[in-house]
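There is one chain below, alone, in structure tokens, taken in the form predicted in complex with this ligand.
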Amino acid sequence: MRKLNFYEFSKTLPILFLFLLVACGSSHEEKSDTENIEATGEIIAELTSPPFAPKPIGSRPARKVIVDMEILEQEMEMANGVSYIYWTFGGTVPGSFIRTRLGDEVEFTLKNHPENKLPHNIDLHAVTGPGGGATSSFVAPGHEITFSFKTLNPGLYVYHCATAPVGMHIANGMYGLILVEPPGGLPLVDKEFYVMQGDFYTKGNHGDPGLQPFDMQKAVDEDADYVVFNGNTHALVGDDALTANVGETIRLFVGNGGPNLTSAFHVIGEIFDRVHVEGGDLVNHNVQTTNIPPGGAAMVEFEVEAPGTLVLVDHAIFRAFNKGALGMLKVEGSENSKVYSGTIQEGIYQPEGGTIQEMPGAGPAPAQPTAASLDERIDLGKQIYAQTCLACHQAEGQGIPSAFPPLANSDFLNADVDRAIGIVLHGLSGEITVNGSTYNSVMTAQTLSDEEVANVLTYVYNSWGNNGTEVTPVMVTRVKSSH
């Protein structure tokens, strides 16, 4: 390549300057323009569950878009024989896909199902405003809240719950994607899919059967048991694999909920023709692997030229074959020997990924156990604590300063057992003083059986320096009927 000498270079400078001026000028204009785009008329947003995305916006003008989303806490399968209590936006991990256009006015209603145990909120990275909406959307179980925002920047954005402890809400599956299309929409493709990676932390190791509670320490240590696409190890394999036909153009909306791990997103057997890097305007071409950080996204586009099974992985490859970050795109059609001679054998990756499938089944869920001794009551209570109370009162009952009071060595707890039973049964609000600090917050009523209330409180009373009281179901029933 010929080098410019200084003289030639100085001649090009003014042109360069002019170019920069125009570039800066236009981008400033764009931003103020988007604030002023008028939203006319009203539509109800089409929300879709993964792996599908709603219909493209096409040529529609900016509108008022009504989004109605329900938070559901529910047990679902993490892997064969392994289940987990997921906290979800819309009943799936990732949550429902929201598709908007630049300049839309989104009226967002967030509902927290009455049977949920925890308050939640939503932080949408597409929102310009405090906490991305989180400060306006905090909602307790059995309540709903509405807020609105205008989409000012096109791109693909993550949304997630931002309720303390934030990491735990995200680790339990509270994330999804919201797309803001430019006017006129993204170029049309034949198939679009919605895929989101997440890392999960369980008390047991990868594959240990049964209902697995969240493990806070492993999450802090970033020591994931599962790294998966769309919430579990099998969301995109077998009958649930993505499908396409030879010659089709594909767009993957790929997000990463984290909470911790950056994805080296790669499709085995394909080269990305285009990647909207970080979900923004910058388009890179001919990419093998793209980095997607937690709380980030990318749009990945390619044409499928030959039949066979393409394999979606996190190319930090132990995550794919040993932790679950593996999905499939089955391409059907006639051979194209110009591109590839021979078919990728389907299931070629199964022997390694298959370890997940070979775990012994957990069998039918056992009937609710009744404690026969104090030790058993404490054991059962410990499990309930991990699933129900830990999120707020923390693993060692230490609480969170000025948000959640401690249960460890709590003078308030130890002073009155009937009051403690009442708090778990009916919830608590208003100012209280625990170990000299005041709290003025809300604990929602917990939906537990009398036996469970007895067990969990017995566990608490027999842990962390508390006074060793045994709470029996009879005591719980008595408090209930005296109320």
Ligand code: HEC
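Numbering follows the first chain given and starts at 1. C-alpha atoms forming the largest set that superposes within 1.5 Å between two forms make up the rigid core. Just so you know, these numbers come straight off a predicted model, no measurement behind them. First, how it differs from the form predicted on its own.
In the core-superposed comparison between these two forms, the C-alpha atom of F214 has shifted by less than 2 angstroms. A movement of the C-alpha atom of V417 reaching 2 angstroms or beyond is seen between these two forms when the two forms are aligned on their rigid core.
The Cα position of D375 differs by 2 Å or more between these two forms after fitting on the rigid core.
Could you give the coordinates for the form predicted on its own, as opposed to the form predicted in complex with this ligand above?
Keep in mind that what follows is only the chain, not its partners or any molecules around it.
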């Protein structure tokens, strides 16, 4: 093929520029047209729990779609003998699947169950607007809130909680998928399933029994104890495996709630005929493994041509066999020797479990700075406050109404310094009254050294109208030993 010289190439630039203008203009016009699609009539959204998806949209016109979703904080099983307090949209992890079409007007009511301990909200990646709806949906326990949005872009999108600390809310299971189908709907397949990966961080190691608390430091370090499909290690295996028949076409709506790890999604024994990359319009064909980032999704489609058990994995393979990211699709039907022949042996692919192993360290951690004066303690404490406390209690200690109590000019804080130290060390749940207002949320225990606790509390006590107490490491050690 002959290469263009510079003169010939320069003559093509106006044409290329015109093409880009037309393309960009077309894209803008399409979105503008979507904004003007009239939603006629009203329907109640069909919400489904994983691994099931609602019925396809088909050719229905744009409607006003009513979505009613409740947040539930509840104990459920993570693995055999292991339980966990999940925070959920609709009582499941992932949350209820929402199915819409382009141009729908969605009226979304989010309810926070009165027995919950924490405020929550929802950020839907399908929403064009501040926070994806998060800024309009902050809701305290026992309350509900309604907001609306129009679906402007087709695709498969993640939704999640975005209340501070955002990572903790997502890590406890607060995510799901919302599908926006194009006009006329997606091509029909025989079966559709809803699968979503998430990484979980517990105080105990993988397999340690009992009710396992969330471990913030492991989450920050991205050191997951469990990486699972649909909320636990056994959601898609054994009697709960997905099922299909030879010759059927399968569509998997696959999401990744994260909060940290990218999924290398693969089905052992199949090749994806079509992959909607990142849940959008781009379609790849004949794909073995597709990457799904945290907060991302993909639609994968394939036909099952032979019987047997296909295995869903995150092909970062230790996650599959040692941390739980493994599911099964059991295919029944007549053998097809043209496609595959051989002995079918069940039970080859099973979770292996195993503990977290560590390599010898390269040396001790750097020594922590030690305050030599009150001013130094306040300065060091200000840094810790910005890293640890600011999201909930805000820059000026004002807190968040109905959610997190104020630290500024706080009668509760100033009344008892030992109590304040104990709360930082051990956390607090239950009802308290601060400056005449009642709060019933959760303060998590902070993984800080005695020096750091002293510094951050000294900063708080010497800010925003509080009583000027200097908290020392000796005071922190005394409270810790008396607990």
